[in-house]
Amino acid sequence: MIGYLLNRIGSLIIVVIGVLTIVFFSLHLAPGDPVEVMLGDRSSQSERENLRRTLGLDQPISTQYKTYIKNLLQGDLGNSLHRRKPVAEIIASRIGATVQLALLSMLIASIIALPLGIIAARYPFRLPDRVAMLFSVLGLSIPNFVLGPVLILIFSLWLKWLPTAGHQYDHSWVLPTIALGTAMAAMLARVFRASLIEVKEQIFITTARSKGLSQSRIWITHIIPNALLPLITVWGLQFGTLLGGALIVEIVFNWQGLGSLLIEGIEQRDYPIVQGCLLVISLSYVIINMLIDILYAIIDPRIQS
């Protein structure tokens, strides 16, 4: 188990370094100058050169990369070029909103998907199954940038039940979590249905029926618990995806989280902000995947071999 864990940690480090390297050089080699964004078009050449020297952007890109990695190993994400504040402080003030959005979206998706998957698997290829899978297809087909404005139009502007944007109100989380969790609920329902149907056909389920156990007991004690195992991977992958992919929903609903901060950093050519956001997103994604792999290795020791 220790060897397996060390192997996963080594893979994690390699992936994170690769992501950081690609992001760093992609940002610095892309067209555009953050100094011009900060000072504007009317600034003089001397003003731009002085600011560029102050920010260290006049150094060769290889030197900037070495400095960035050195500071990163010391826990320093640098200072924002636009806000002139530590990147770690800025990210810390915004990541909580994104984690809240991701957790609530996963909760809503699970509440919707698990009953749908059970109903669909309980009556396969019949009307309940077709209705549940129709919802699944619709959930996967409607993108967030379409569903979000539709929800705002119906529940905020027409019915006036919920706030349109922001996260400072009591029920402001409802619409963005529905918009973000719908696609995840649709995918979870399909995965759970397939897993339930597969488990139903196993020999130990036939044995349980031959012992005279009731259908409800078989489902509760045998089928559902065993069918939940494949969902562990989906939940883990989707949580990492929600942390990085919530930016569209955050922009639509003006949710001040990590995704909207990433977009702001890209628009302002704020290299440290973009690099810091992508570092947090990539780290969360690979760490969650590593934890899922370790959990699977504990459940099924054959994976360690």
Contents of the next structure:
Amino acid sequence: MIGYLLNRIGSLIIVVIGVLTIVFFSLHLAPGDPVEVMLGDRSSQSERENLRRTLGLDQPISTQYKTYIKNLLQGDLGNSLHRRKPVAEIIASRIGATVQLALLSMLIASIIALPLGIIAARYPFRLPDRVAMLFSVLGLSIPNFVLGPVLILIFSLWLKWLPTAGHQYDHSWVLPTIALGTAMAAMLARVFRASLIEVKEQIFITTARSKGLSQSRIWITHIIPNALLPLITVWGLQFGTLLGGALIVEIVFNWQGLGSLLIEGIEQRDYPIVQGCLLVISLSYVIINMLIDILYAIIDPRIQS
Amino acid sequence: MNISKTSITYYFLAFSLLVLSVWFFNVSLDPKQITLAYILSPPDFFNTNGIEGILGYDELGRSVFSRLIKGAIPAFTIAILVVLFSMLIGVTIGLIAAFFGGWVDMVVVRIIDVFLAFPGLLLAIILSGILGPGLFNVVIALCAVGWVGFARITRAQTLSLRQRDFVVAATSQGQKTSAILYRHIFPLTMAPLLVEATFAFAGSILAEAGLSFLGLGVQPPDPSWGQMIRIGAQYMLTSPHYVLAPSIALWATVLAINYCGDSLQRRYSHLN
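Alternative state: the form predicted in complex with the partner chain, after the form predicted alone:
In what comes next, the whole complex appears, and the chain from above leads the way.
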């Protein structure tokens, strides 16, 4: 177990260094002079020189990289050019909304997907399975920026049940979480179905059946718990898709989270904000997946070898 | 491969038919033609304006149908280019990593891990935000994300194939590594790659629409589905046709491609 842990943490460190490097160079990838792009055409020479000095862009690139890493280790993500506040502070004020959105979407997706997967696997290749998988393909194919407006149109404008946007009202979380969670529900249902069918054909299920256990007992105590295992990994991987999808859903529903902050940052050419969001989102994704891998190894000792 | 060859023929036929019909309409329609009298007018199924009025008009009085057809072209062009380039890069890297093994493989696996650390669209959005809008930049941004999937599959397939007897036989015959990779290993990785390519195609169309939705893809006045959905959403209450037409078109397209991917996958898994 300790060897496994060290191995995982070792590869985490390599990935984190890679992520930091890509995030650092993302600013230098910008075509032309980033300072000019940030300030616009009408800026004076002295303004540009000033900004260049503040950002440290007049230093050689290796020095810049060192300063960047040093500041990061102290929790300093730089200052926003547009809002004139520390990036870390702005991100801290926005991250809660995104976490809330992602967790609720995951919850809703799981509530939809688990029964769907069970129904499909209970009657594989028959009508219930086909219907469930049809829903799954439909859900996988509808992009969240299509589903979002359609949901607003139906539930906010026509039926007037739910607010159209924002996150300050009582039920404003409902539509964004559905828009974001549908694709995940579709994916989870598929994986769960496949996993259930695989477990169903294992020898220990035949043993349980020959012991005379009832069908429902076999499903609840043997098939479902075993089939849930691979789902843990999918949850982690889909969390990344959720974070990516949140970028768009937050724009559709004017949800004040990290995603909309990132898009605002891109529109305003506020590169420190963009770098900060990129860093926070990808690091949290990597760390969550590592925790899930470790959790998985604890629950299912078979995979450590 | 015999079984899936017939189905590939069908998909190819269907796809050619689609391309032909798009091309046919493409010649006769003008997506930038502004008619002030028609601003946001609803779909007209009785065709007083010919086929152009069939899906109604947008906020500037342009035909939604024309823009839908014209918007399909950049979406498909981008998706085809992205799949081709991602596949080329991914397959090459995957083959090399798996066949040479050792430190080459380790480095490639680490690079793949780093790229996988950026969730889905995130890297593409940032890249196209930094590179600036435009068809070519969108292709670069999506390829930067897309090659990873192909590299992973090719690597995994090759790793299992290189242990097989026929590869060992070819090696002992003294065939060149490049010849073994090209003649013996690559053809056998084709089936799973084809499945991946189909899903990547759907994914690229979605991603391009997503980028256009955020204003990072195709720029107005050139039409694109994502952009139509974003602007159409602003007129949702008064003219739902404007947002619904591109939404349904996008959904149906991605659904159709995903279906192809699904059935290919099913055939492929039967073969195994």
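Residue numbers count along the first chain shown, from 1. In this text, the rigid core denotes the largest set of C-alpha atoms whose superposition between the two forms falls within 1.5 Å. What you are looking at is a predicted structure, and each value in this text was computed from that prediction instead of being measured.
Participant: Does residue 69 move its CA by 2 angstroms or more between the two forms when the core is aligned?
Facilitator: Moves: yes, 2 Å or greater.
Participant: So, does residue 20 move by 2 Å or more at the CA between the two forms, with the core held fixed?
Facilitator: Yes, the C-alpha position differs by at least 2 Å between the two forms.
Participant: Would you tell me if residue 49 moves between the two forms by 2 Å or more at its C-alpha, with the rigid core held superposed?
Facilitator: Passes the 2 Å threshold, so yes.
Participant: Enter the rigid core superposed C-alpha shift of residue 10 between the two forms, rounded to one decimal in Å.
Facilitator: For residue 10, the alpha-carbon shift amounts to 3.2 Å.
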